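As structure tokens, one chain now follows by itself in the form predicted alone.
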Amino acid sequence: MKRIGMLTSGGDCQALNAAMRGVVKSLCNAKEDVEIYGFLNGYKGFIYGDFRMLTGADFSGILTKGGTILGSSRTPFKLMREPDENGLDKVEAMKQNYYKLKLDCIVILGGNGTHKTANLLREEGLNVVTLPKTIDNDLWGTDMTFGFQSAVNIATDAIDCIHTTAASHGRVFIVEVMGHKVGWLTLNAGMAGGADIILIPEIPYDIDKVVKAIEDREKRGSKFTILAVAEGAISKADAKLSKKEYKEKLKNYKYPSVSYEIADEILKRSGKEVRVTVPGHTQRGGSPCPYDRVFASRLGSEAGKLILEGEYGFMVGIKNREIIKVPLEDVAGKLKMVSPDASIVKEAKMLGISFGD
């Protein structure tokens, strides 16, 4: 008998259910007797012992379902070692729940912060297997994270829709794409949607060069311009500020987001009318695309294999289209950034896309 705990932590995304289904189906099809303990609402459920027993029926019909049947929440890694309001030691509480339920393993699906805590639990002696979930595709050690391709599709659709109205009215449009620290989602959606300017956190922009790119397009006869802007995009001037100075600026920030600041600066410098569109959490929602369904199922299947073979302390990822296992200590705390010298950036520039640098 295998007793497996399972939880989904952090922001939700497409294919979480598909990944969990993959784990459970692979274990059941191996003719292994399994008990699945689903912890509700992420690490909170693990900390406070809030779980429910799951059966095969719970995983039937969820391959195409978005979100997560277990619920999710954010429990910051930096607060894990701090007692809760009642003085509860969170890490010790998770360990006690693990041993009380006589779990053989805890399967954790999440992104960067989730993996930090997962590695902490590994260091505390728990058997852990993780799956890489995030629309940001910023986890170290894997070429791809599930949820990313689905989010790219949605952000691309938003840019596609903006194209027609931008062309009709001859306006400048900004589509703000999710991504606070990394720009993979904005870069891919921007290229797929035919954006003329792409601004990402890893390449600080010069607003004058952004305006020049817009004016150059107009000189060539283009009546509209579309910018794909990551929510974490930053100007060269702001990038030079210290963390303290930048935080101080944000305290008095008068714009809803950086896209509105960019729109205001374009208006001041060129007089051009700018419209901002923010797809927001639609990028996390809806059914997973076919790629994510297959990918998450493959990851879940491999996670099941690791559990059957008693191999713990790994994240299941993908390299060169092959499913691999990566030691958790190699993953935790590392971000996979877009390098300004990456081939995809160079190729985008060859296509005439401006990065405002």
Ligand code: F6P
The other form holds:
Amino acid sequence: MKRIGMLTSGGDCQALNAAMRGVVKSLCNAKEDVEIYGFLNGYKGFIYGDFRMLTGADFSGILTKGGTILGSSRTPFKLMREPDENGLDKVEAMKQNYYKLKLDCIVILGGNGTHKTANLLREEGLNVVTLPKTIDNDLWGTDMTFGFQSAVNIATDAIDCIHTTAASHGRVFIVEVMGHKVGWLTLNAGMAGGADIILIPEIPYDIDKVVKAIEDREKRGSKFTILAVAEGAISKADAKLSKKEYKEKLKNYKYPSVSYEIADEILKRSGKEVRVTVPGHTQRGGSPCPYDRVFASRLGSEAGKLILEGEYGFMVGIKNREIIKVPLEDVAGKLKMVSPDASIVKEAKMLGISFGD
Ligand code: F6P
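Given the form predicted alone above, what does the protein look like in the form predicted in complex with ligand F6P?
Below: every chain and molecule of the assembly, starting with the one above.
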């Protein structure tokens, strides 16, 4: 008999349900008796003992379903050690719930912040197994996170749609893609959608170079330009500011997001009106693409295997197409960013894509 807690934490993404289904199916098919405690709305449910008892049937028919049947929320890692408004010690509360329910382990699906807390719980003596979710693909220790490919598809669709209207009107368009800290999604959707300019946080841009890239295209006879801009794209000038100075700038920021600032700067310098499209949370929504369904199912079943073997303290990930296990202490607190020297960046540049650098 295995008694398993499960929770999904942080921003949701596609294939969370597929991954949980993978864990449960692999355990049930191993003829292991399982009791599943689904904690609701992320770590909140674990802290306050808000859970639902689930059976194999609850995981049936959810392979293709977006969102998470358990609900999710963000509980920042830096607040985990701070008591809540009633003085409750959150970490102690999670430990008590774990021991009260006599859990063998807790399965946690999440991204970067989630993994920091998962590792903290491991350090506190709980048996933890994690699965890497996020459309940002920025978790260290795995080549891919689930949700990423589905989001690439959606962001690419947005760029594809903009392409036709940009061509009709001979306009400059910005499609703003999610990713505050890393540019994997923008880079991949930008390349897939044939964006002419890709701006990502890891490669600060020079607005004059961006304008030049637009004008150079025009000189070559192209009447429109498409920019894929990450939410967290940053200019070279801003990248030089200290954290404090940058925060100060944001206090008086008059734009809804960086894309609108870039649009304004392009207008000022070239007289060209720029239209901005923000697909936003659509990138995290809807059903998972086939790749993510297969990938999340594989991760889930390997997590089931770890649980059956009593191997805890790992995130299940993928390296060179093989499913692997990575110690949680190696994953927690590290970001997997796009290196400006990565071959994909060089290849994109060889295709004529400008990074504005
Ligand atoms: O971490 C996933 C992500 O979708 C990021 O790409 C994005 O910057 C952020 O979450 C948005 O967070 P929220 O849903 O809390 O607005």
